[in-house]
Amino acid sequence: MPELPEVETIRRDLAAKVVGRKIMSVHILSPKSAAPNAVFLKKNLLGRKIIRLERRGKLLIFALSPSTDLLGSKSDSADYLLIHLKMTGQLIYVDKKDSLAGGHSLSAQAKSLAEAVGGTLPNRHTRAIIGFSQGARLFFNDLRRFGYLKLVGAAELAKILQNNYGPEPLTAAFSLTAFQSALTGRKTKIKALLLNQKIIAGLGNIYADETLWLARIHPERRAGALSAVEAKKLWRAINRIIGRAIEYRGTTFNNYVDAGGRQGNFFGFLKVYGRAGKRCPACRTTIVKSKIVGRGTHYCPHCQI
């Protein structure tokens, strides 16, 4: 699943292509992928412009120009298109000059965009197509159909963000005080807490493992048992890892293609994730992979205590 740095890379690259563009056509090929339903999406997207492309955690938020009903009055009942790629979603923008893709790659050794997205578009994984002027199109593909497109109003968006997303790394809301408060009294394992989007928005398996290694904390430690010094080290590690991953356009190996069809450059900086059986770069102990809170977890048994 793409995590915060990967989705931020997608957001930045797609924004340059779709912001200011008018939606000329909408084709929903998989009703399951559309909410509240395919008819509502098509009716309320046609003719509107994308005025901003934002993100919260792993959620992409397309802000739309106001819609106008038959009486000419403006409505704010559906001004935001939400797209979540979940585990296997893809967004592919195609026009006469460019082809950009972001999301899950269908091939670990994909040598072309077509291999990464499952063949010539549209293909059997295509769930929706949004058309713009001059033949430009945005394809939403999803192998396992966990991802979605959802049209909401401002009030519903605010509720979704409040109820489902905690503060993001690198923001003022993600202060050391707030992080320490989130740890206090928690008996859950620290790996599980880092993956909880309601506590910290945007972290996933890759960056949870990397931040725990950098902070030298074992992933099975109880969150509430961390000392103040350990909490501060982990908070700093989260901000450092996420900041650097965004700078280098995320991590690419077998499940991520960025919005320019380029390989992410943070892969070479990974210290433990995907390196089971190799030596820890700090102490040369063999890196271990085990299942913790249902997720494959990589750590150094010597450095992380």
Given for the second form:
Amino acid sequence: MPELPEVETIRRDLAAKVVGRKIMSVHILSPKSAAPNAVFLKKNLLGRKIIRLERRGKLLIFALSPSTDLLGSKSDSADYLLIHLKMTGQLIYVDKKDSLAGGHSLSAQAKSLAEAVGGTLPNRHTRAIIGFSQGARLFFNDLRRFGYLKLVGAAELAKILQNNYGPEPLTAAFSLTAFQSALTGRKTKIKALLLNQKIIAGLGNIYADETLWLARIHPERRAGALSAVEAKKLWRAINRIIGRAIEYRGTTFNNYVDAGGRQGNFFGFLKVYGRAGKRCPACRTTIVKSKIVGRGTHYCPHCQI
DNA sequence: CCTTGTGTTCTCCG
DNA sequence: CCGGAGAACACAAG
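Moving on from the form predicted alone, please list the structure of the form predicted together with the DNA.
All chains and molecules follow, beginning with the one already shown.
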């Protein structure tokens, strides 16, 4: 489940590989994964350079060089490729020298990559392949097909970002006062609020649970009922957990791998997520898992009140 | 049946 | 009856 730290890890690694590179080929293996459609994506990606790679919450934004197609819409030309990995998406970059196709004489890097993706690429979950010069390829794999590639113009991108994404942890926009005012008057459970991308962009189920454990707050508490002290603890916990998780290149719980096919290193730092029935590292009480706002929620019933 | 991120739809309340 | 908040549902597929 790629959340902010995992998507940021992919963004950083991938930026070094693809920014400045020209797109030489586009293969859409699963039309359902491409918006508005596979034909439009192919037509508008071919021959263009990736000039920046950005991220907003869990959304990757590939900024493209201006289109040479003078017949294209001038009002809002499709200059941004959005990629969302949702639950099971992977973006894996492979240089020609690391090609998995041969099977013989693989480099050590290629071997670990092959292990991570369960064999060769493309595999049966590959939904799209973007080819660059010198045989380099970017594979979009997505077992459950919830993720997508979507090509949009600047105006549509601005609308998407404005309508769906609140401030990012670890940025000036995510100030303590901004967080406090997002809590005031809210009757929703704090767990639901943490998952709401319009309030904080980038937290998913793993980091929401970890954050609440660190702040010692019960997931069913009403957001607006948190004291000023609790709000500050939670705000600090969000920044701490997200910062640490980025440092450790994210969490591999199920099938997350980075752009090089490597696992994240934050798994061992998880205190509650996926640890139901085990003991709380702080007090030794058995960690509970329950369903809160429709999501599996892990917490310590003793520490978190 | 379970899993999750997000968009959509439903329901409630003032 | 309107608007907004929050909850519930829909989606995919193993």
